[in-house]
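Only one chain comes next, encoded as structure tokens, the form predicted on its own.
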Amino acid sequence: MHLFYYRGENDLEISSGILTGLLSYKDESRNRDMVGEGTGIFDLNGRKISCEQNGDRIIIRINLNENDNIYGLGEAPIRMRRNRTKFSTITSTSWDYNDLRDTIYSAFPVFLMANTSKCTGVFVNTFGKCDFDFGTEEYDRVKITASVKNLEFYIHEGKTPEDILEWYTSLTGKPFEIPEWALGHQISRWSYFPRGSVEDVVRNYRKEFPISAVYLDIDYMDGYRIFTVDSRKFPDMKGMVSEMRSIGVEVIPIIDPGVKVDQNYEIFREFIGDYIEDKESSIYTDYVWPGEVAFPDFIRENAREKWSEMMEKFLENGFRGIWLDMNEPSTRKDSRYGSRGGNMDPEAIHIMDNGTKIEDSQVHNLFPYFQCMATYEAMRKKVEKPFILTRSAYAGCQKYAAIWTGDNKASYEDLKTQLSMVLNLGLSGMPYTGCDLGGFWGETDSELLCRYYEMAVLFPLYRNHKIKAGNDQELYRLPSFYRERLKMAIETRYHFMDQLINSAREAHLHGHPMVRPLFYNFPQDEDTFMIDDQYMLGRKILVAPQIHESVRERDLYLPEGKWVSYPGNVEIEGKQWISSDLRIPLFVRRS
């Protein structure tokens, strides 16, 4: 492993303080391994590294190889390989996200370089905007400009991207356990209610389907207060929870993390010392769903320890998954972005423990992080195998939630876009991963919701989810011809379900992500660092999806070794392309 820790001159506790504690890191990890401190530059077996501030930044450079082949940074919404690609790290509200794009919800500051000889991975420990230039501004350097005063830097070689995985995660946090339920078919939608609503699809479902979660959004809440329950939507949450336990569904609630300003709610006056603040030392408030809301300061411990309070009370109704959205934090204050929200003013003021004085430009990141992490710990507290999933997310997240990639718009380009995401979040760290099938924006007709079940069919994570306004897209509801089609992806999955759940335990142990593009297996063979449209779950299920608009038949492929077709099981040698008219093309290694 290789180090270098920057500090720049207006140095914060902050540096000291969170940046290591916030990833575990191990003192004699710094002594035995540390390339350079302040501004210069260093060597990397041949790679030239030179970092420099330059004002309120820290601008470093990477010798690019011309073998060199960039994936990571997250959900980015941009083709899979990164070269020639420009990109930014900071939490953001991202509605209708496409590639024009240049931030997303998570903030994952970390890539590798891969060639068939080594893999480079790097990381960029920055809580602020960070900006990557793979290669355009210079073409053969990469650029970071960090909006920060510091960071800490790794870089560190190895032979493959399992390696590099390895490290990342024996620096950030292994991934937590998933329960083997939340690998199963899940619903949602903004929203089901009330509670005779939400049965009646559940058990609609179950007539053809299996389903092991039901998600409730914001309608659920007594106008929209967190940690409340409409007692006339829901007069017995924790009895439905109960109901619905017993016939394998898990019922998973939604949290925002805007809490309401109204001195009558319990929940607001609960946090009053512990929000975040503005320019004037006044509690910082923005707009969301129930109106003005305030934010805790989850960068401070006491306000950790009052949401897991509330947290562990709010887990008595049963609840065994938590859903964290909108906590970027999304807001809609801000007029840049009009009545669909923006985000939070980059001169609010979060305080350190120690008293010090942040404004959240410098700190931002850190917003998700915290609050997955005193979930996190209330869970554990009420529940053996916690199940956390979050909209948005920094390094070291793994640690505490799984992640879908927020709120997608139905199209064919985007199921492309999804496999690009699903796949790089995997190379960041985050093996538990999904995309709303049938996308959440938009209008989605039965074949292309199809496609996106078959396309997804061994994503870690499996659920379908749609916006208020949008077309109803219960399995239940379409056409026979379609429904065969979904019960065949469904059965797939679940035909597969022993692998998916050792998958997940290897994540869990090792870091290594659940689906692979096919360089990951095989990163001797130059053939699969460009393929970008087919993935892998393990080492030895691969899946090349139907994702091309009116095309049945397609080309892929099959790596060294036997590969036997799931279903039909005919042999067909490898390190091959082949072309398949299957539904879902899939493929077991057995050598």
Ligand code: GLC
Second form
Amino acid sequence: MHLFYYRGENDLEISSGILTGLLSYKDESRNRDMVGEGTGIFDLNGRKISCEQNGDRIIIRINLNENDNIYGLGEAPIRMRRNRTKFSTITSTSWDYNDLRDTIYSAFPVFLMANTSKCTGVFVNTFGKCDFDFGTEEYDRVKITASVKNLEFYIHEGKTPEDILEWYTSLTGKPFEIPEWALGHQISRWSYFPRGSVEDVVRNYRKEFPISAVYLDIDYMDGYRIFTVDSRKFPDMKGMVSEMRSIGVEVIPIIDPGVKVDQNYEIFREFIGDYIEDKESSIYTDYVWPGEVAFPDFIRENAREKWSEMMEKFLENGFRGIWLDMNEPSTRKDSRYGSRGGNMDPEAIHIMDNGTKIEDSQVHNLFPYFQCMATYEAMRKKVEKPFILTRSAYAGCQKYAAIWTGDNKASYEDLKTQLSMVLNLGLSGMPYTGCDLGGFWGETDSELLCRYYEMAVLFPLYRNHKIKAGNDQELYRLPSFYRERLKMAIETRYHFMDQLINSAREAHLHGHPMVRPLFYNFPQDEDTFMIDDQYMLGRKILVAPQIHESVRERDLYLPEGKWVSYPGNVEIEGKQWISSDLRIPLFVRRS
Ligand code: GLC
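The form predicted in complex with alpha-D-glucopyranose is what I need now, so please give it after the form predicted on its own.
What follows is the entire complex, opening with the chain shown before.
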């Protein structure tokens, strides 16, 4: 193993404290594997890496080989292969993300450079904004510019992408163990309420379709005050959760991070002293669903402990899953982090446990990380196998949460994008991923809804979700032709449930993505690197979804081996392109 590690001159107190907590990396191996430290030029098996400090910026350049294929950096709504693109990693709100060419919601400063003979992984542990340029500014180099005062840089060379994911997750932590029910078909809407309506929807679904969870969006709360329940809509939440469980359905409530500023609200009062502040040392406030809100400063142990306590209390309702949303954190006031919607003022102030004050721009990405951590810690005390679904995350969040691709659209363009986002999330260490089936924004017609269910048939998470002002897309409402197709898709998923469970186990133990692009399993096969409209669950199952509007037949690639189609059991020799007009072209590798 080779490692190049850099920590800047102006080491802040924060480095050791946070990094030790954040990474599971051991100090001895760090020293043993280090090939260089500080600024200068380094060599990793012939690959040149340079590092310079330029004012408040750290610039790292890595030489690219002509045949390197770059992937990773979490979710960006564009093609999967990252060559000739540039991105910033900063956790940020991303309304209407289809027009963006940047990473969204989360920050995963980790990428792979793969070719047929080797795979190199890079992880830039930086909690502020970091810019990645993959050969647009300098054709034969990756250029990384971090507007922070200190960072850690890791690079590791392995034979295969699998080696890199194992290395990266040994550095940042192995994924949590996802409960099996979370791999089932889940339903959601902004918002199902009151209790009677939730029960009606669940009852209607279950006449024809299996479901394993129903989500409660923001309207279950009392005036959007987190950790409260509107008792007019849900007079007996505990009773409802337990009744749902008795029929095999978990209830998952949403929790946002913003706490309504309201002196009469206990939760608001509890966090006083542990909120993010402004430059004048007052509580920093912004605007989200409840109106004016303040944000617990999750970097502080005290804030995390309080959050965990509140969460534990809230879990007494019987919840086994929690949905963490808007945790970039998302706001309505400021958009100085760019055009991606509202984000917190970068000059807002965090006060570290030791009293050091630090601007949000330096530690911004840690907000979702520590919120997930505090939530997970609370859940572990109450629930055997907790499940957290988060919208925002930072590298390492795989230890605590699953992630979905946020507010996608009811469009064919977004349908394809979801696939590349899910694949790159997996390559960035997040194995439990999914998207809003049908598309969150806009109107989904029955055909598009089927295409979503068919494309995502073996995605780790399988959840239908929709915005308030959008069509009703509960499957049982559809005309029979489409209901039959949806039943087929869901039956196919449940047919492969054992394989889903096995790959979840593999993810938990080794950090491998549950669903991967073809090159992950066949890195010696040059043909696989550009394919981003097919995926594999584990090593054996390949799906080549029909994702183009009005097109029923597609070309697809089967790598070497013997494959059999499902259903139908037709045997096909691999290492060739074939065409298929099946609704869900799916193949299982025999050898
Ligand atoms: C955000 C979430 C979405 C949720 C909505 C209301 O837009 O991404 O899933 O339904 O907020 O809570």
